[in-house]
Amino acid sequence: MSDVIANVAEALAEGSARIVDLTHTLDPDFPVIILPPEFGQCARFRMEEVSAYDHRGPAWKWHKLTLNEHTGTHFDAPSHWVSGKDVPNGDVDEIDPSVFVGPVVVIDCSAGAAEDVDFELTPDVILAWEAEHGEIPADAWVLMRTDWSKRSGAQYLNMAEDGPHSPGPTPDAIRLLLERDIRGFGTETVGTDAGQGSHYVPPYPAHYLLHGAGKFGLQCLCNLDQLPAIGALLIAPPLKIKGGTGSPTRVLAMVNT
């Protein structure tokens, strides 16, 4: 065993270090984003029993499950959005596996977001912080902390009669992350762009811009209160689905205690 691994491994087991899960259960009563009626929808997480030590399988117990890529905490792939669907890999069985694993900064927009459901990450949100921390470094995960997966059900979703309302990044504000060469960007909404995003120029820049840029998105992630604004490692498989455009995923950062 490496050096390197071996003092992870020592970290970890003498509590140096530990695991934060990001990641909400996924249950059939977890929201899902809903898009204008003309549209396909994101289907619920469902799971349904085969067998449980029974007749229908007397040694064993499990279940059929039926789901949405989009469900839950998950992982967005380039090829989830028309900007990226020419992307070289873009698929998420595609996908070198080195990029699942790698260093995350969080921006703390939570007392923004406390004030205003539509509080936006702009560029001079992002300056403010790399005036305090340093400049984001190339090829780090950036999530927006904004306590929203502390809120459930309807207010989760906030939907009005004009569409849901939750916060998210402008245009800008992905450009100057997509100039610091990010590797993928993540929220606590359900979904990387705000709730209003389809009024921005282009529609919906986090998916729009990032993904056409060959960069990833994870959303509906939670706990980025236990997170650091720097140094912490984030951990982010998903599924190896072939020509999947996303994945469910298993969410986890390693940070120091």
Contents of the next structure:
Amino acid sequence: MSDVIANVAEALAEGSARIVDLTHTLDPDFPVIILPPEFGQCARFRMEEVSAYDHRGPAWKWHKLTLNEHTGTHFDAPSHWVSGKDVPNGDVDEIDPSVFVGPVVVIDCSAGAAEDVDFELTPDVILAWEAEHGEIPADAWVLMRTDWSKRSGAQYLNMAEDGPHSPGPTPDAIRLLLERDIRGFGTETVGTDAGQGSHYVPPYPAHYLLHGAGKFGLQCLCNLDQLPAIGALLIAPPLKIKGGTGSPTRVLAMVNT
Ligand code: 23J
Ligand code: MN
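Give me the form predicted in complex with oxo(2-sulfanylphenyl)acetic acid now, not the form predicted on its own.
Full assembly next; the chain just shown is listed first.
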């Protein structure tokens, strides 16, 4: 493997590889998770003008931002969940940066999610994927494609009287992914867990089990329909926030064309 970096740069320049943007635009209208009213809530993205080439700053424009660590397309660190509170280097500023670049596989659940808003990623779905593509390689990101990112407005959270309804993994699916020793798990929905994920044992199994095992999460992804099932490279560095439990992130994938 001589000069692989030059080969990657050449592949991007000549178009035999390309970059896919898996990131939603940070916009005040983009939905954030809504928790039961007794809990603290996630802030939507907000942007205030500090100056715009005017008396407040004649030659420059800049903004002040308000957001939660978990607003928009974002990264979850182990310290986000109580099960991961004692994981070494569990805050975003402590994670080894090699975590932020790595192989990614995509499990296509879009047909199931189109039929059932509470579609579950189960061990059977994962094993069917493996029968076609081979065992999920260790230390890979695993993304659950649902095409949920194509929804907007109220359809995205899909709130009903009994709470939100959106697809997600079962506890046993997450246990199987941990047996594969994945790096992390990502979704197109507002959380790594299903809308009704509070009803599983343990509640919110993706958060609870993944972060307890020192693994990472990605949420509010888009354009997963442009990725191959296996063979792409994910690039997802969170901001280096001291003590941060997550961060809005520009998530990119490098794919062969
Ligand atoms: C806080 C509480 C519950 C959940 C979440 C945050 C998320 O989904 C998140 O953004 O990590 S389920
Ligand atoms: Mn999060």
